Amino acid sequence: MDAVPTTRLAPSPTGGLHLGNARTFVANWALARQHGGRVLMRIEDVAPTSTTTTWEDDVLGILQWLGLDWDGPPLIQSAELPPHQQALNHLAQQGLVFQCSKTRKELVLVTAPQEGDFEARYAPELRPEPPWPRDPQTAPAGFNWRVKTSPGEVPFTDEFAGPQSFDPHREVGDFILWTKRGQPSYQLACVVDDHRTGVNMVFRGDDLLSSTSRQILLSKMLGWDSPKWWHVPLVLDEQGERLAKRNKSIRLTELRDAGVRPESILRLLAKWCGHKDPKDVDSIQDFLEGFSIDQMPRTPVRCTQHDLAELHER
C-alpha cells in the first residue's frame, strides 16, 4: 500500500509572512488535501539569524486566519535537535564531514564572486587534511561542519517543473551541515525532519530547485528515500524582484490589521494560482474546490499596485 501523501508547511519565523508565502502555503495545502493527504506544520527556526518574538501570531495565527489547518501540533526545529545531531554523527563516522573555520567573507575573497546574489563556494582544495574527526561530540567546538561533495550531476524529476539536474560540487562545493552556533543548517534540518515525520511531498518556490539536489544528495548519504517535489514560480513585484517581508504593504499581519478580510486575500491568491473562479472564493473551502495544480502559472506572477488596492476595496 502506498504511503499516505504527507506534506509540510514550513515557515521561517523571521518577520511574518507575505502574500507570496501565502500563495505557496495555500496551494501546498490544497494539493495535499485534494489527494487525501496529511499536512504538517514545521517552524524552521534553526537557520534564521533573527526571529520575531510574535511568530505564533505572525505565522500560525495568520495562516489559521486564512482558514488553513494542519494535522498535529507544530514541530519546532530548535526544540528537537537530537535527530539532526544523530544524522551528523552518522556522516562523521563515514568520514563524509569535516570541521571548517573559514567565514563566508573569507570564501568570497577566495572565489572572487561577481556582483549580485552569490553563495560562496567551498572548493575541495580548501578542505583540511584528513583524518577528520569521527565523533562530533568530542571534537572541538566553535566550528562549522561541512559535507564532502564530489563532482557529478544530481538529477530529479520535479512534478511541476519537469526534469532537473544540478551539480552541488560545482555550484557550492562542500556545503555547511552544522553551524558553529551548535545547530543544523537549513539543508540538514530539512532532510532530517522530512524523513522522520514521513513527508513524501514537498511543495515550494522554484528558487529552491538547486537546493533540492543538495537535499537528495544528503538523503542518499543517509540511506533515505527523497520526497516527490513540486517547485512553482515565485510571485514578484512590479519591478520583477522577489517579494520581501520588509515590504509592509504585502505582509499578511499588516493587511489584516488594516482591515483587509481573509476572503479578499484568498481571492487574490486564487487568481495567482490559476483558480477557475477566483471571484467566487469566499473561504478556504471554495479555494480548495476550484484549485487545480495543472492550472498553476508556469511563469512568475506579478503583484501589482492594482492587486493591493483591490484588497482594501473589498
The other form holds:
Amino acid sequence: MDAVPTTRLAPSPTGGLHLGNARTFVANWALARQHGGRVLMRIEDVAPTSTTTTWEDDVLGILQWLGLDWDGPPLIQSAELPPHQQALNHLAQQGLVFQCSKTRKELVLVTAPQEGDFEARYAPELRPEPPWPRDPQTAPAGFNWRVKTSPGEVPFTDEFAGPQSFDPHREVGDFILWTKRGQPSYQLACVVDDHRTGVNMVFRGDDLLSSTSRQILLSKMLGWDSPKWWHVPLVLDEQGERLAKRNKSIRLTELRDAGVRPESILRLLAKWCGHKDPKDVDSIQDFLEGFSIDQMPRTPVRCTQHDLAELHER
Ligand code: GLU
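Can you return the structure of this protein in the form predicted together with ligand GLU rather than the form predicted on its own?
What follows is the whole complex; the chain from before opens it.
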C-alpha cells in the first residue's frame, strides 16, 4: 500500500508572515487535504532570526485565524537536535564532512572577487587537508561543518514546475550542514525532518528550486528517498520584487489588527491561486472545494494596491 500523502507547513519565524507566505501555505494545505493527506506543522527556527516574532502567536495563531489546521503538535526544529546530529555523524563516518574556519569574505576572495552580494561558493581548493574528524562530538566546537560535493547535475521532476536540474558543486560548492552556533543548517534540518516525519509531498516557493538539488543530494548520501516536489512562483509586488516581511501593509498580523476579515484574505488568496470562484469563498472549506492545482498560475502573480485596498473594504 502506498504511504499516506504527508506534507508539512514549514514557516520560519523570521518576522510576520505575509500574504505571499499565506498563499503558499493555503495552497499546500488544500492540495494535501484533497488527496486525503496529513498536514504537519514544523517551525523552522534553526536559521538565524533577526526579529522577536513569537511563533506561538504570530505564526501558528495567524494561520489558525485563516482557518488552517494540522495533524499533531508542531515540531519545533531547535528542540529536537539529536536526529540532525546523528545524520551529521553518519556523513562524518563516511568521510564526507569537514570543519571549516573560513569566513564568507575569504570564500568570496577565492571564488569570485568581482562579484557583489551572492551566495559564496566553497571551492574544493579551500578544503582542509584530510584526515577529517570522523566523530563530530569529539571535534573542537565553534566551527561550521561542510559537506564535500562533487561536480554533477542533480536532476529531478517537479510536479508543478516540470523537469529541473542543478549542480550544487558548481553553484555553492561544499555547503554548510552544521553551523558554528551548534545547530543544523536549513538544508540538513529540512532533509532530516522531512525524512523522519514521513513527509512525501513538499510544496513551497520556487525560490527554493535550487535548494532541492542540494536536499536530494543529501538524502542520497544518507540512503533516503526524497519526497515529491511542488514549487510555485512567488507573489511579487507592483515593482516586480518579492514580497518582503518588512513591508507591514502585507503582513497578516497587521491586516488582522486593522480589522481585515480572514475570509477577505482567503478570497484574495483564492484569486491568486486561480480558484474557480474566488468571490464566493467565505471559509477555508470553500477555498478547499474550489481549489485545483491545475489552475494555479504558472507565472508570478502581482499583489497590487487595488488588491490591498479591497481587503480593507470588505
Ligand atoms: N522555512 C522556509 C520558509 O519559510 C520554507 C522551507 C521549506 O519549505 O523547505 O520559507
